[in-house]
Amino acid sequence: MEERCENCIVRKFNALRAMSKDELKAVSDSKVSRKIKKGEVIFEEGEKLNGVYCVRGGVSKLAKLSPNGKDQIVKLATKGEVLGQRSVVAEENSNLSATAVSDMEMCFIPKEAIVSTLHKNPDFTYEVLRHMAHDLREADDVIVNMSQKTVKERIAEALLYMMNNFGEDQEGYLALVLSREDIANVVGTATESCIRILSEFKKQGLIKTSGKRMAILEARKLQDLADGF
């Protein structure tokens, strides 16, 4: 049996926890829980949606398709965020695709349930409001560092935040393994510059790699590269 909105522990990270019990019973009779495997397409940048992706488990990649038709990865987003509210509360196309980078369970939430909560519960509204700004000021630090750090800093300062906001496995290597196309999505650079420092990391012994996978040895020097120094 499928769990219910007001029992559930991710509603605690989002916006969801504005709700009072009637709306979050609203919420939960009308949501459509869903498994989503590695690699599919939640949805597509240009899509209207008819609601929002609350993610209880599982990592989705947040991308925009550039001119020269490389993704850039804007966001990694984890248990608890709630993907397409930007696009349901302007009522706009989405301005980003969303793809699984693991396997993912999420609730999707139709489009009503959120719009006519924002119109009558003002502590929602607020908190829907704040994690915006949260996301803007986000994109903000995305654009300084994209102008502002070379490369080598920018990938030393994604494999470190892949290991703080995901962790690690029990052998050491990043609990999230990211395709090194993926990384230089991240970071915004060609897959050939991200795989040459990667390997530049490793022979300087600041990472160790196992196939796809990756494990950051030396923390403290990636953070003082990543820092400029």
The other form holds:
Protein chains: 2
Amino acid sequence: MEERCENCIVRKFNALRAMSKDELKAVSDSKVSRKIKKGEVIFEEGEKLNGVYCVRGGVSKLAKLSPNGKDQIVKLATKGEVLGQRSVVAEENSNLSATAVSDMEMCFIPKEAIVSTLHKNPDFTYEVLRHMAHDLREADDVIVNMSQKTVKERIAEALLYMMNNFGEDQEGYLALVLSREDIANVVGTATESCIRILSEFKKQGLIKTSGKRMAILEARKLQDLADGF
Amino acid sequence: MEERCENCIVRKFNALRAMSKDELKAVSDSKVSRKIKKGEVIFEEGEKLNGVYCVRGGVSKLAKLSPNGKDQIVKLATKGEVLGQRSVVAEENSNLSATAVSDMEMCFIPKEAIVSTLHKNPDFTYEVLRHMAHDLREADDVIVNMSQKTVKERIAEALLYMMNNFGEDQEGYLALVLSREDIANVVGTATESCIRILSEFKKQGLIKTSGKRMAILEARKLQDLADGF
DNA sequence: TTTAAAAACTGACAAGTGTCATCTTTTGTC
DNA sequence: GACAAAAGATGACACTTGTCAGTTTTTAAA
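How about the form predicted in complex with another copy of the chain, since we already have the form predicted on its own?
Below is the whole assembly, all chains and molecules, this chain first.
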């Protein structure tokens, strides 16, 4: 039997924590749990979303296809984050696609349960608003990084971001394993350029690799690099 | 005597339209109208905002200083837009600076009037949320443009953006007059590169200039350029 | 009108980055 | 374990873009 939202720790991290008991009960009754395999698509760009996805475990990439045919990863979402919130709120089709980067567990919550609470519970609405304000600030930061930093600086930053937000395993390797192509799509560069710079970092002893796993050896130096020194 | 918010058409364009009569009255009683000269700073990056600014006329640029010392213009805000909303909602210092690009008229609304309404009126909160969802989508689009388009494509797009959002005067010149440096800061490039590409557009007959005023002659061709053809 | 400062412009050049082609290694499946 | 497919890696090269240095034009103030 599936866990109920009332007992789900994940909700502490997102706006659902501002729901009343009754509202949460309604959400829990209407939600559907899903397991999603690495590589599987959760929703496509342009798709109409009939609800949001609350991530219980695993990591997904939110990407947008650029006119030249390349995917730009706009955000990596993990435990506690809610996907599709923006589209449901704006009543627009999704502007992003979501794909699992690792095996995932998530709950689909039909939009009715969300929208009705948005209309009735200002605390919840405010909480969603605060999360979106946070996302917007991050997006502003990304814009500046994209336009003003070199590819090398952005890759250094992406590595540190992965370390700080997804952690490391016992051996010191980044817990989040991304393909070179995904990393390239995060920083907005060609896969080859990304590989080249990672090789350079490796030669300089800033990182080490084992298969596609990567470990950061000199976080401080990478930080300096990311900051343009 | 100053106009009251209740009678101000500008509010139709932003979330204030979802306020009740009483709430709007409170805002109107506490607001302060200000005229701001071109070039004047409205607020700085990192500054604590004690309220929001509702733009009644004129245009302002919202920018963020990048580590390398260049300003990146993240958004151009005009009539009806509310500045500082994100920071007030998130209870953070501003992540952007705001500077007048033309002479402006705006109203400062103390944050108390906004925050108390956010807590009490879900319609208002929802409306603010929808506006922020819209801003977030636009930010996503900007991220993709920045990372995937060439400088030339971005400049073509910026010109079309200026035409579509700020219009043209009788002679067909863009109503919004930006310096070359500002345009460069919008598209995230060096001023010299921006000038060079504008000169090229001029040679190709896509635009014409008169002082710092610019007119678009071949919108269609610029659009193709912006789309990567 | 004169003058100084700011903005616009241009050329030369180097560095950064993307593309294409090719090769090697890893991964997953039968 | 063998094989095919995917991912990673590397070199060559051209093109884009930023930087620096300097000139011209425009703007604003005296």
